[in-house]
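Single chain ahead, written as structure tokens, the form predicted on its own.
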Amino acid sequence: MENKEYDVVIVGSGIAGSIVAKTLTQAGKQVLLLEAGLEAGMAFDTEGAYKNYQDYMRSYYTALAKVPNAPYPDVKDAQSPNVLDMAQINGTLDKGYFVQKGKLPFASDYARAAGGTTLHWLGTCLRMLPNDFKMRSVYGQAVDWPINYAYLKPYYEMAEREIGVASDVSDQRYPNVGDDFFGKEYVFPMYKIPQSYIDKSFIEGLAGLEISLNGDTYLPWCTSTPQGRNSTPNEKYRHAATVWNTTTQKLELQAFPKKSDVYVPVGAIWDPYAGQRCEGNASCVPICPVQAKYNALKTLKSAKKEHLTLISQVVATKINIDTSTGNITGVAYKKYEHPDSKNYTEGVAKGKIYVLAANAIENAKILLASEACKNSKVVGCNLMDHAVLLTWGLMKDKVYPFRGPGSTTNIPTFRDGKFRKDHAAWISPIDNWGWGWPTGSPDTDLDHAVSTLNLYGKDLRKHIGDQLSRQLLLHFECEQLPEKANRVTIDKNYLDNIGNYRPVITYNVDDYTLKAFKASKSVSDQIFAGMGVQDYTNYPSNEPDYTTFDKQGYVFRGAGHVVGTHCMGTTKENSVVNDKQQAWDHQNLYLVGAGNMATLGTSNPTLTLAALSFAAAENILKALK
């Protein structure tokens, strides 16, 4: 590796690094790809892969807080944050992986480790709105993108074929959008994931119901939510693959040679016969048992291996850069030997053109330490996350929840309208996982029956069984919009276990996102009380991430969903990359990955920066050629 120049040298191997990877290498391309995750999460052989997601599993079977990252090795030298460490800051909090100084601790993680978070992601894939991009010019809020949803909208296609998303186009219905947001004819991969038995009662209950909002009226509707997990092929989906075409020099969806050809479902790494239908087991975050689900290493496993070197257990420490013209010359690692060893060697890889893929808060941490990317001063900032406000309550009748994918519905009504002038919308996806994420549910339902209402027997069976299956929970995403002020840094005195930064990060809610928990939970109520839903939401405040807004006290959660800290924009005053992904300070230096969104509308991130992660590979081969 140390006297080899590649092609393209890329950090990370989440789904950003392995799409760019597979791209470029089935274009001919020599691909060095660095992973700081164990060499054990790179096994694709049959035995290997197989035994190492049985070792996640037995993991997570015994993990006693089932949070996003229990099934995952916590590695000392390639550390990941833990949903665990989080708690309110008084000054700083220096616990676990994060060293934290804002008002409000950041509360959401990734993982470190080969296929990235996307081995603990929910699944959810939908676009970005077409307004989202426009928030400037539309609501005068933010800034708008340098790209906008038209731009993105063939990558999106790439994207739904990459992952193999299921839905139905004709449930999709989204407020501000016009009749071609998919497309004429279009049709996702696969069919939807059957939606649960809770999601129909509700929406059965909320149809008809009026809510007001802002002096407003609205008739709230539900619709299905596209999912990264397998299940009945869709015969009228054409695409085969995502290829390169050296004579237009653009990715194209390339269609089945025959008619008779249809879309098969990607199973398991170790078995493509394992997975190829989702089996509703409740557990998609943190692991899916069968891989129904999509991963990250799926598409790794897809990519041409004869021009592909993966190297793992390499943690990139810094980009070397030439002073007299701005090009990075290589990417300096630490290689260790074992997980909390602090033994090890240390290497620059080579290549023509550098892809950062890593998380947003590492990306951020590898160009600071490096002091690329200089000129804008907006490395590190802007640091967004969707922050979930959660409502619960008894439903009437028995509904029974945890059963099935984590999320099958969702209200879309409050993801754009005029009231983005003023606050942040939301998504509202329908839990099917009870009362799970806020209280503990089931375990500390069993414990309250017993410990404190000392029922025991039959009382205790028709307790539980009552209280368990009339369960409901909603989560209100409100957007958050980039602030500089909420950002990563570094700091020579927080460092990790061989000598590398732990991210420094200041973090807080703003009012615009404030006045949209006032305002969902106004929505909550409203559909609670013309639901007869009895209300059991309580916002306690010794909870991490609680806060006030107009003499009201919320407790709200990380979606985990990472966004910002390399921002897109228009000019290298303002932004990081420009409209091609590419440092405006450093012609062969590309960024992909969630960093890259210059703000974060209401969808789950993942598919929209697989999308930008397909048109930074074009722009890279262009560059290349």
Given for the second form:
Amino acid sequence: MENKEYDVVIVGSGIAGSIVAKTLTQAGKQVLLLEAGLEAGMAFDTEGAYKNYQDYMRSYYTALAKVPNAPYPDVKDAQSPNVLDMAQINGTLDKGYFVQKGKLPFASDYARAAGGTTLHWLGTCLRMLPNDFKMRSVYGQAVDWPINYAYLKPYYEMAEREIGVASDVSDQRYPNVGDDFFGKEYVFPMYKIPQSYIDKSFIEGLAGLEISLNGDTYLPWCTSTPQGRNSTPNEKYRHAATVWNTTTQKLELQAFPKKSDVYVPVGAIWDPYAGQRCEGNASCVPICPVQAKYNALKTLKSAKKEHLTLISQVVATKINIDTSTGNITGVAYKKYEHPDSKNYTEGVAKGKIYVLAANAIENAKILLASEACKNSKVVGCNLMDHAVLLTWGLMKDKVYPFRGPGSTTNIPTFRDGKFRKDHAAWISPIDNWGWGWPTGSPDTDLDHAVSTLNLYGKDLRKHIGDQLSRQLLLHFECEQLPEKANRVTIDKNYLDNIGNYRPVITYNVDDYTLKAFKASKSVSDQIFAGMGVQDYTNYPSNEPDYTTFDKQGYVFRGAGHVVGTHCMGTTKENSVVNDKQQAWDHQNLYLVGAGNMATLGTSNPTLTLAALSFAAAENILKALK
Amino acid sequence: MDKTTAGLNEFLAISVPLTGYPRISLIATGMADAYLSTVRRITGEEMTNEYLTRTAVILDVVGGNEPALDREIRQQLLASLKYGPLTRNIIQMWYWGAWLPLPPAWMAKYGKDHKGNENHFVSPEAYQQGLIWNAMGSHPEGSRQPGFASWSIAPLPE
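Right, the form predicted on its own is done; let's see the coordinates for the form predicted together with its partner chain.
Complete assembly follows, chain above in first position.
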């Protein structure tokens, strides 16, 4: 790759990098894709891909804590953060990969591996709401985006095709959206994923329940959750592919050539007939054994091979800048031979255009190490995540959790409303996996039953059957506003195995979000009382993200929604990229991924970052003409 | 009977009342041998044989009398400082597939210098064969998938 100049050099093979790579190669451009993780995940020969994935499965089965990164190799030369390392701070700065310096630890992770974090995402595919793009003008909070919902809508449709989203438009009901939220007669590629047995019981219990909040009364409702996992194709869906139209200079959704054509679910990368439907493995996070859940390797596999050069074990360290023009002249990298050795070779990859798609935190690290995008003074700032408050209890009747996809229904009622002038909005997914997240169930319940309740034999079996089958878990995923102080920085005192910077993170949660903890806990209390749920929620003060507000203690968790750090904006002083996702300071540099998001809203960010990646690819193609 | 399967009948016999599952369900997991081997490896031959002899005597003396069996299991096994921790480990191994670390004091006194007393799944299969999943009306997460849309109905009664 040393001697070749590509049209585009992309750093990172997660969903953003893969969408850009696929779109550009299919439009005939020569692309070099650099991946920091191992080659193994990208083994597209059938046997190699299958064998590699079975290794992941074995690691998953034997992992004591089945956390998001548990199945995947722990590579010292391209380390991934791990949620098991998110200790309370108390002077401990550097447990694991992140160096945590804030008041609270940042408790989300990502995967530095081929396919990126889509290897272990849940697959929830919600669009942002129109008001999420204009928080300043509507609610006097944070900033407005330089683009709006209407701009992103066609790209959302491209993203939904790429991921293969399963949902029914008819039961998608959100606050403060018009009839035009989805296009006229729009359908998703596949029908909705069937809602769980828990959901049905919950929906019945919630029906008609009046909730008081801030002196107002709400009648909350439930909506099935759109998901990136294979369901039954919708025969009304008519889009075959996203293609570059050289005449209009736009990306367009192309119709199927024949009326009889229907959408075909994309199966496992080693076998198109595997994973054609979700089989209910109930392990979407951290790993779908059959790849019925979308991951970015599927997108990468459909890139045009002859136009794609893909190199793994290459960690981008820095971008080189021509100081006279501001243009990027190359990506400097370190290529390691063995995952944990200190040996590496150095090189520079060259292209006409450069795309950083290495996750919000890694992108910020590379920019900071390069002293790039300096005009804005906000590189690395505005790190955001959904602060997830969990509440849990026992339903009156058996609902049989630990089955099916992680979540199939949510309460969207509090995703938008006038309360956002005062506190954060949130979405409430109903969880299908019992108390696994907050308490480590089911084995912790087993240990309690055997060691504390002194149960054994038939009594133990009956107890497990009675208790674990009634577990209910609700999430309250509260939005966080962009704050300059919540940021990623670099420090030469904190380097990794091959001398690259580790992310130094300063993080806290402000009153806007803390007020939403109080409000959502009150909503949870009312729901539990109204449905006769025995509340087992507790927030111990020794948990990593324990915090207090208005004399009450709360424990929140990271959602894995790593957003901000190179936000999109209206001027080169207030933002890192413009509305084209092009760096203000460097004409041939595009940043993609959730790092561009100016505010967070209440949707899981992957669908939005996928839509933004299509928009970025279109802008790059225009610039390359 | 070769060395690896010695005591397997006794191990299965006491595992039936300890787990609440019939012998055929325990055999069907395919894990009995591996669990007994794990006990032997970590607590030693002597302790394992002593334990199996003790449990065989209990089962023999009480015969099919369930209240008597419950009393003997509680008094002679669960309440015993010597056999209690091991009994609870065997129950949890059947239910979850993992070995839990026995207390250091117990290992020092009864486990001699044997190694491997850390928290670990016996094997990938052990995780998948845990009895807990069936007991709660589910299946091991990531394995033995019940099929599309199965999660939207109640599990079939056993």
